[in-house]
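Here's a solo chain for you in structure tokens, the form predicted on its own.
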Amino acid sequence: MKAVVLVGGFGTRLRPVTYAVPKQLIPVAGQPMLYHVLDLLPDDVEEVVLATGYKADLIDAYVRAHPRRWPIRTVAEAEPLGTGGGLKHVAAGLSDPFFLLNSDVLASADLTEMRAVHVARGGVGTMALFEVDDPQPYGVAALGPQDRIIGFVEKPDPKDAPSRWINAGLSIWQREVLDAIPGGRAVSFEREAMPGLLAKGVYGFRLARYWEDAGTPERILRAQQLLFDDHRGGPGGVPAGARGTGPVATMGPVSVGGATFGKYVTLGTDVTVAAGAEVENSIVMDGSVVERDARVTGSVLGPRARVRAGHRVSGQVLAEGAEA
């Protein structure tokens, strides 16, 4: 069985960090968000195909340098093709059925169980669903008996939402759905292909624990908290020579002697947090420096960013090489 991961999008809501780094490679709870998505896949998946677009070369280089338990192949788009067009672009050689995952969804999900449900129900597709208070920003499913999806509405007005169960960006499909996607142009799978597939049997698979669309700074930090609380951010604690509560996940050598860390922090490689400095609920990417007595909270620091001595950074996103 194979899996397709959609790795397109420009990460506009995470700028200015994403001017230099594709959002899928932003570290969250100790590893790139892309790898948290891959970790959901069953061990018996034989190949992962990344449908890449923006900064495809950086993603390809990273997965080559950091292999996982499945072979990973990248297929780059020359121009944005949307969710359906991106899938069609990598269709050659896909298994029947295949997994289809969004690369910025951080969740608790048992995809082995979802596959078993898909096989048992015998439809053309099974989509993970998550219940939210406000479904307006998402694709929303209307559910019938056995959680069969009988309607699907993209980004409905609140009064028109058929439920609060949204498309969670994790699904499994039979190969025949590829026939419903026009080739050679940008296609929204949800808007153009889904309506015609419902009559063939598309079912929901309800997720119960947590789910986050990590597309904004606030959501990426919320996702990091969820992952740490689920023990998916390493052993916890704080690095040697530092103090505080943690958990802190480090992705390589760091210099943190005398620094203090609160909850939920990821430190990239070659990060320096000087004595007297404090960091909490933040992501500090490779080569960044937090100088003496500075404080960083609720922020994302891009590669080689610098927070000057005594300064306070709260709720900010700093670009690569920026200074605050």
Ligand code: GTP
Given for the second form:
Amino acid sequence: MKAVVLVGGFGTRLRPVTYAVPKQLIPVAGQPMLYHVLDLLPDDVEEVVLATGYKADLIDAYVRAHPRRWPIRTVAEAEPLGTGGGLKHVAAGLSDPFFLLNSDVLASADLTEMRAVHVARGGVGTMALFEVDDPQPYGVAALGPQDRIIGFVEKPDPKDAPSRWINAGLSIWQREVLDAIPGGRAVSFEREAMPGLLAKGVYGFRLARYWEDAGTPERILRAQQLLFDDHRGGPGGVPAGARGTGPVATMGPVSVGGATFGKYVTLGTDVTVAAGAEVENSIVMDGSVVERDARVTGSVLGPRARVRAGHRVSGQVLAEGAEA
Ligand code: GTP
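Alternate state requested, the form predicted together with the ligand (shown: the form predicted on its own):
Next comes the full complex, and the chain you just saw is listed first.
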């Protein structure tokens, strides 16, 4: 089976960091978000096709430098084609069925089991669903017998939500669904293609443990906690020369002598956290500097950002090269 991963979004909710770094390459618990999504794929996947657009060159360069167990190919859109148009654009040569994954969902999901369920039920599609307290920002499924999806509403008013089971952004489709997507223009798979597909049999696959759409600063940090708690953030602990609890994931050489780390921190390569400084529940990207006695909590520091000595940064997103 092949897998398509949609990687073409602008990541507007994570600006200003996404002006410099595409959302999928933001490190979360020690590796780019995209790689946590790829980790969910079964070992026997033949090929991964990344449908790229925004900052396609950066994504292409990263995946070439960081190969995985399956071949990864990138196909860039000249103009954003949306989730359906992006899929249609890479349709040539897809397997039957194929996986379709969003690149920003950080979850515990057994996609091998989902594939078995898909084959057993025999519909045109199987979509992972996750139960949330507030389904309003998501696509929400109405479920019938055998978890057949009998209705699907995008971003409903709370009173109109048919359930609390939302589209988790991980799915399997038969090739025939590609015929339901018009070519050559932007198409939302969820809004334009899905409603017509339901009559052909689309089933839900309920996820149990955790799931997060890592599209906003708060959610990316929550996703990082979930991944660390699930031991998907590497060995943890704190880097040599530093103090504190961790877990801390380091992605390359760092200079952190005399610094203190609380829980859930990712440090990119060539990060400096000076003596007396503290970092907790944050993502500190490549080349950033946290000066002496500064404190960073609940924040995402873009590449080469700087927090000046003694300053406090809490709940902030700093752009590439920004100073606080
Ligand atoms: P925001 O701008 O913050 O809403 O983020 P986003 O652009 O990533 O949008 P959203 O979270 O709704 O996207 C869901 C998934 O579809 C993500 O994996 C996106 O990368 C992907 N995606 C969104 N639009 C496009 C597109 O036009 N083309 C492709 N190939 N992928 C897309």
